[in-house]
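For reference, the chain that follows is the form predicted alone, supplied as structure tokens.
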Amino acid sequence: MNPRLFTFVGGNNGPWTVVRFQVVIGEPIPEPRKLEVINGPVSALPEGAHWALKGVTSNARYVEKDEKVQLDSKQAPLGRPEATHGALIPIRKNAQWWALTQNERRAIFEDRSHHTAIGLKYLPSIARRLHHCRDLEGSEPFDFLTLFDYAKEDSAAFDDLVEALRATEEWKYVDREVDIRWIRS
């Protein structure tokens, strides 16, 4: 078993009890009333369930060295008893993304939409976990599965975070986003 894999499963059971669900850009995906996150692979959609996303978490990519090291000395971890709230947002990017070079998507990501920048001013209230899905074999829905999570009092702060990274120019190669926002059960 690959102890870096995740299997998100949306439906009718699950610890978490979705509060929100948008579909930001793109295609849907149906609507679940829970959520689960399993460490590990699900072989068959569990009783209830309406949709499976896998992913894997890796190395950190398009950051420096610099940036890792402030983003390691300030992430919190995910689980908090505190973190009552969170979110699941599932996104693609475009063929035209995947077209552009390490260098070029660097050059988006940080030096033109201040991705790490933008996340740094919202730890260690928010948590997060990023998840790679091109990584695996077989065509998954979505590239990347990002598991956020914080207390009720920073859902404001949560907003402001999601709306600042939408207005980014690295957005702009998004088509299909999913924004499903819970609470723990």
Given for the second form:
2 protein chains.
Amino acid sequence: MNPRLFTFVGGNNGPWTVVRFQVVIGEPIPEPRKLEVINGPVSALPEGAHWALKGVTSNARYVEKDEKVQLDSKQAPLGRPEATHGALIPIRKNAQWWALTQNERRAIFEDRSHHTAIGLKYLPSIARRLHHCRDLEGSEPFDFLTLFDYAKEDSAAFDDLVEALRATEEWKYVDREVDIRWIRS
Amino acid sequence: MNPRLFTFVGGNNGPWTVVRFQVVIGEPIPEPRKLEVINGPVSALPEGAHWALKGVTSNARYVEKDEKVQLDSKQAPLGRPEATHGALIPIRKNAQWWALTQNERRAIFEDRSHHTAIGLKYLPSIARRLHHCRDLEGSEPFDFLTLFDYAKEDSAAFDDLVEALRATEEWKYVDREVDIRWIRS
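Form predicted together with another copy of the chain, following the form predicted alone:
Following is the full complex, with the preceding chain placed first.
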């Protein structure tokens, strides 16, 4: 088992209660009542589960050294006691994105969309973890599973962050996105 | 099934005959007599097989636009009738490599090691395909499965290419590598 593998199960059971569910673009997935995340595989869909989405954490794909120094100095880990609120946002980018070369994607991602610069403004309030699923052996419905948590009072700030990213050139390449907000039960 | 998934099976059966086998660095794998490559998964190890290694083709990680233009104008696909000789070279890079940021790895890969510039000199003679396996859900023994084919008369040129790459700064990060040469039976 890859230790960087995480499985998100959505259904009737789990420590997180879904409080908001929005199909932003593309094909929906069933709306769950509860969520759980397992560090590892799930051999079969548990009873009461509607779906399981898996992804692996991996190396940086766009972040550069100077940005990492800033990120490391400001960011907080997932699971802080005060971080009772969160989001799971699965995302898929289209074929045009994936056909672009590394510097073309970097130019869109940062030079023009300022993905990291925007995100830095929300640290340490918003904690995050990115999981990749485009290169798993099965045919996965999304390319990325993005996970966030924050304190209740930072929920509005998280909305601002998501709105800012969705307005960027990078987001023109997103062809499937579901936005699931949860609170720790 | 991910259509970009390929499984390489090494053992007693397959259309490719292994003619040379070298453990370059790190833990060995059993030396096979034959190889086969399947576009898809292999549910169980076939009879007479010693191992199966799987990987997915994916987006460019370092190649930039200007380089892609050059590569596209010069490269040939795998499977040309004259390309009766080839190599399967599984490679793993160490934790230090994967902890580096994108621009640090790019600087090593191209600015200092000239990976693409070196490779371009051997096109169209050498055809290649890169498969990623570090981000599969299982724990894979390698990070990359590199596949090449070429005409018999280009075997020496392929040796030169491999020797040149192994002398680079990029290759200081390689901690496991097996070099399997084959001919189409």
